[in-house]
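Read the single chain below, which is given as structure tokens and is the form predicted on its own.
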Amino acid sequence: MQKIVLMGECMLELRQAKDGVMNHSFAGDTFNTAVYMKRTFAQQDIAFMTAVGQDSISQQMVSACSSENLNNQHVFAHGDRNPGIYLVQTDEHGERSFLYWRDTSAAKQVMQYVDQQAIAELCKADLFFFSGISIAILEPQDRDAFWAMLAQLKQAGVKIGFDPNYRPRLWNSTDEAKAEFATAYAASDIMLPGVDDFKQLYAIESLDDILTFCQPFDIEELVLKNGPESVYCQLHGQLTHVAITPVTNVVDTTSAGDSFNGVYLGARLAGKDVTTSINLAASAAGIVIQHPGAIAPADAFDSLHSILTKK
């Protein structure tokens, strides 16, 4: 069986319906990439890493993370540190802003409780996953740690792959966002930003300057989303490009890019050619996003299901 583990943070998600009752539920990037992986990929073995509280919200997101069955191996409990929480409204086009309340989260300081002894667990991963957000949020001087574990994972064969999802607020500059993404960009074997990232970080958005971009990285695999329209992925350097229908019942646009990345990586690891992987990836997302928040229902991936037996 194959092995993946997600490095993030699972925060309490708010949302406000219609009647204003909160609703809540738990959701974040990578561990919104586990489930859905975990959902479309049954066979393979999930685990989520992060650090969590002892309180009863603490309590209820393991809970969660083990009802869509995925591995708690690398869940670690702060004792007195509690997750972080985040309110997300949309508006009438589907689109997303956020409030949040993550300073103290128990997730900035999951390196502290990373031995030799849990880095040995995790070489023996197929592939190890984190993105932007997995790194901004940890406290500063722990990411060297981190820096030192993923050498190590890379040592012993593993796979490593990144999401930049840059978000500026996480970072005290941008030239603190560039050096740490060039030290993940390096260590990279599999990387799916969006053009976003680099416009926003970099002021580059077309693709020639980003494959220039991402050259001298030597990135094996390098998926790129341009938007709801198209993805381009570089492959030991033959590119190639995949249209895709938009979809139009847009309710929600939260965890778009994390449920393709969840398919697609659990598609390739299961085989499948890249305009396979990114055709599943690309309907994983159309689902996701006809749903509010960040964790579709898990009967709404009953179609994807009939696409992958027919292939």
Ligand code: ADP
Second form
Amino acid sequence: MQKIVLMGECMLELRQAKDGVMNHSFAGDTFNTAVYMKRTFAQQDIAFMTAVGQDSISQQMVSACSSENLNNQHVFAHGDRNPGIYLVQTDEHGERSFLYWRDTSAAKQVMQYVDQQAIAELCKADLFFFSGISIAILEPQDRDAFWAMLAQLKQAGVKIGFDPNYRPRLWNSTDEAKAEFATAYAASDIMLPGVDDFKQLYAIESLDDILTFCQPFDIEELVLKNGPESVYCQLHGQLTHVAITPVTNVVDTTSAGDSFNGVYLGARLAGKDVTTSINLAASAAGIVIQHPGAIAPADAFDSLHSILTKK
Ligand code: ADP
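Requested next: the structure of the form predicted in complex with the ligand (the form predicted on its own having been shown above).
So here's everything in the complex, that chain up top.
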């Protein structure tokens, strides 16, 4: 069994229905990735790493992790903070808007719980995955500890996976994001950016420009997502292109990239080749965007399981 640890923030998601009723669930980019990875590759040990509080919502969040069969070994309980919250509202034209309350969330202080004993456990993982959001939300003074932890993991032979998932509002400046991302690129063995990340942060969007930009970082496996357009993977310098069949009935694109990442990484760790892994990941993302919210119902994946068992 392989072990994958995904670090980040899971939040309470509030979603206002047309009748005004507020539905709640739990979501966050790396949490979503963990859920989709475990649903598709149940035999792998998938752990979500974060800090929650000791309140009833935190308990429900931990239960949500357990009910998705995630390993909760690296979920730390903060003494006096609570989870972050966001509210999704949809206007009469179907446009979604998001309101966040996350500035004082427990997850921001996760590094306070990462001592040498915790790092020794993390060193047993095969892959450690994080995103630009995982770094952005950390207290700035804790970032050095995060990079030091990552260096220790890398030295212990843990593969490092990263998705920039650039969210301008989480950073004080583009320079701050660029500096942190450069450290992440240099540490990454596998990276799964979207073309949008490069467009927004560096004003580049062509495949050639992105590959040239990434070249100095010597990333073993670079998977470039571009919505319904295409996916490219450069593995040890060899380029693979997979065309995406656009979904006609798109309901909500939240979590498209997260589900893609979870299934792609799970497939690669299970020994699938790049093309098979991209196709599986794209099928998963194609299913997810036909359902509202970040986490699609588990039975929506039945068709994916039948593709998997055939291969
Ligand atoms: P991110 O959320 O990281 O920016 P993308 O928007 O590129 O990610 O979407 C991730 C994946 O989701 C794509 O690589 C593709 O497989 C799938 N996807 C996204 N939009 C569509 C769509 N309209 N039709 C089919 N698949 C899609």
